[in-house]
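Only one chain comes next, encoded as structure tokens, the form predicted on its own.
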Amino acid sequence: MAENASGLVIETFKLTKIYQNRQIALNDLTLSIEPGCVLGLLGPNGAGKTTFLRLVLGLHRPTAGWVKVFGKTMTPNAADLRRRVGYIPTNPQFPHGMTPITYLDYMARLFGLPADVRKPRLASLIRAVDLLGVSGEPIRGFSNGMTSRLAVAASLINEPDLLIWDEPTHGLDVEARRSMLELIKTLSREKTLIVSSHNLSDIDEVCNHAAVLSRGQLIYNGTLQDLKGRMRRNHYELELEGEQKAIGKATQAIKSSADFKSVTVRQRRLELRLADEANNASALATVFMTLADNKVTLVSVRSVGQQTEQAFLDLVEKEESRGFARAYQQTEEAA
């Protein structure tokens, strides 16, 4: 990458996209992505995530601002840049009559790979994504998990330096999702990745940086660790053992505490939501003492992660209450 003076894989400046002169899909987005970064792109539906990815890929033209990939401005004509990028759209679709072998061979030909490079690469990719047993079967009969694995192989056929995967775990069962996350972890050792997702736990597991979009605005850009610090845990679920009467009495005592926004009990499951100003440790200590005083046994306690959508809506609300515009100033981003 000698031609890339900045050394950045992606750099955007005031990137803006307005559809049909009225819908602002992306507004004034400035960020940079260094080699080896695994960026989690987060935000609710309609936040601008897919628009951002399409601009980075040169599939759309920006209304204003620019995006550079490997130090060069990305445009719809920049085929040389797109050759260095592996892309998986949400819900990837494939020609039903083709097999994994015929499809991947077709893709490799489009990239201009000669047969002596194409054949061994295709074989190793089919093995890597665990599709060897169905490599000659028509794609039409594939499950969501198999289709996703084929999409991964297709995105890697050109040995790209940058991977852009839009909702790669969408619609997958538990086993297929686990397999996908393990694959992302493996690839992240040698490639730069952008993974777009609604699922905070997926991002938490595989990414080291996060960018949060809301209504086309970048409201957070930084390390995942810092983001998790901002969205502290305030929702807990406790599994209890003891007489129902004793559990009821303990619950009433806990409800009287100002530390909790809500306290609900279903059978022997106690759900607690902490008030914003409450200290987690002292609030939970009070709960444990109250349970002990009422001879209720604590079987387990777990922190309930917020759904990403809700977590980021909370983040947006907090930014708005502090003055929304501050979130987009360069000085804020650098802090």
The other form holds:
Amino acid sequence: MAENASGLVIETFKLTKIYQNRQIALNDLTLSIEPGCVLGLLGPNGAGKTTFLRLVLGLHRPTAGWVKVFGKTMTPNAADLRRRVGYIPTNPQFPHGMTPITYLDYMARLFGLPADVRKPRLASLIRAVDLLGVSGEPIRGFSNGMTSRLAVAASLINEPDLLIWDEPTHGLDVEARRSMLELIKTLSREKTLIVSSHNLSDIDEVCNHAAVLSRGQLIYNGTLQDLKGRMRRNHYELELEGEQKAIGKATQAIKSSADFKSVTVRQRRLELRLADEANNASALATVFMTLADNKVTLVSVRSVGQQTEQAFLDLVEKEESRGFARAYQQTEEAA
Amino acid sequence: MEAPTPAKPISINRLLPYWAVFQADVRQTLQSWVYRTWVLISILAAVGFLLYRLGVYKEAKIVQQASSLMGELLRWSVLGSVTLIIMLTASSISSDRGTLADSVLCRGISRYQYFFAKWHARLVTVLGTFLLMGLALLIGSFFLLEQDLSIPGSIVALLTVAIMLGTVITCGVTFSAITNSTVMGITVLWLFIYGLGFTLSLLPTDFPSPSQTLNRLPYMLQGKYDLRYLGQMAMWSAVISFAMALVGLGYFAQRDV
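Any chance you could show the form predicted together with its partner chain after that form predicted on its own?
The complete assembly is shown below, putting the previous chain first.
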């Protein structure tokens, strides 16, 4: 796929972007993306996700550091490198008065594709994204789902090796979102993908790697599995059945244990938050024993919080609490 | 949605991105309200001016020479058009900024190609339109007015004005590439043109300044033109245009969009 010495699709080194000496958008980011990787780019608003993607595409120039794409340094004039990249910006805009056919033809010509190549390709893409019926209609009247599908087609017109999709499910209804995720899964079999999203369940479903940005700094880069492994499993919800008096008694007994930070009962739901140092297996075993002793039936046990989301929030929370120490641990974090 | 079937990359036409942006920009300019307003106002003003002058001179029984009438008309149409031409050119790149420019500049096009395509498209559209309108007026004047026009002189006069407008267009596209917004581009361009005009007016009278050149239009139309003077004027216009284009190109090739 990528014929370069390192074999990496994207490589950044100490990538830093400061806007007009006022805002640090990206800080010292060192990252490598291998071929076949489906990277989920996570981070709260203003974390630097879009800045990172724009630097990778050469739309912005780094203040310090560098970014290499397919082994070559990306610059605003590196048209050859961009010919191998397909990009969907957040809320893609389309020129007025164009139809899907004229727009895709324009995009294909921007990649330098001759007519005998681009015409059949745009026709297949229009069919693939299910816009055949409206291929001659002005884009102006399209719904969010339709414009998203058109943006997908535009990002695939050059048959790129690397796809960069910035919030591809943003503003889509359930059906369109499902369809988009399925497409990402299909494309991930043969392409390298970077998907930036606020929707963590999307990342969880389609990505195998994750990079978490917080305030312009990379605070996690690794597999999604490892990210989930970092999750503190300390919040559980138990659904109970039995006499209210018995449930109350069991709750009092659980509250007396030092393993729990908080124990609350609402209706017949028992919510448990474990102390940081507690072992979740033994703490839960104590809970089950107490419930059994008080003749309370356990209907269900649920770990609260979606796994990736919880791990992501934990990471951001931890990063924010580190304060001044973070300046001295950058090397360790990058590793 | 089903995933499209992948295929091997094909030979790339490296001039095609330039040509695509050029064509898109010409189409966009022709559809813009500024362009349509400029054409409409120019035609209405020219027709109104000619009818008024013809009426006045017919009543007063004065013979008005075509060269003096057309020279005056060209001069006023240039001065009147400059505002709209500035609006038309100072928005060429700055109005495309943001996500719309993203969707073009993230493809297989270099910043150089994009700048050249935008610059050339505006030159062709504005100068093409001006030359067409000028030609139509001259042809009309051959039939309507007292003849003292020379055909080579008329062509030279039109080309002279086109060269000066070309400099304004180049400056407009350059400031559009440098500034962050269209309003800022228009403001800076106005200041630049006035500053340049003022500076040139301070130079010796034999120096080819725009106002001097416009004053010479009636003589040019009669075929009485000084090639040395016009050559100097064309050379200075070209020097300013190329210098400005280089500045715009160099800056735009490195800036964030």
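Predicted model, so just to flag it, every value in this text is computed and none were measured. Residue numbers count along the first chain shown, from 1. Here the rigid core means the biggest group of C-alpha atoms that line up within 1.5 Å when the two forms are laid on top of each other.
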**Asked** Superposing on the rigid core, is the CA of residue 283 displaced by 2 Å or more between the two forms?
**Response** yes
**Message:** Taking 2 Å as the cut-off, check whether the CA of residue 76 shifts that much or more between the two forms after a rigid core fit.
**Reply:** no
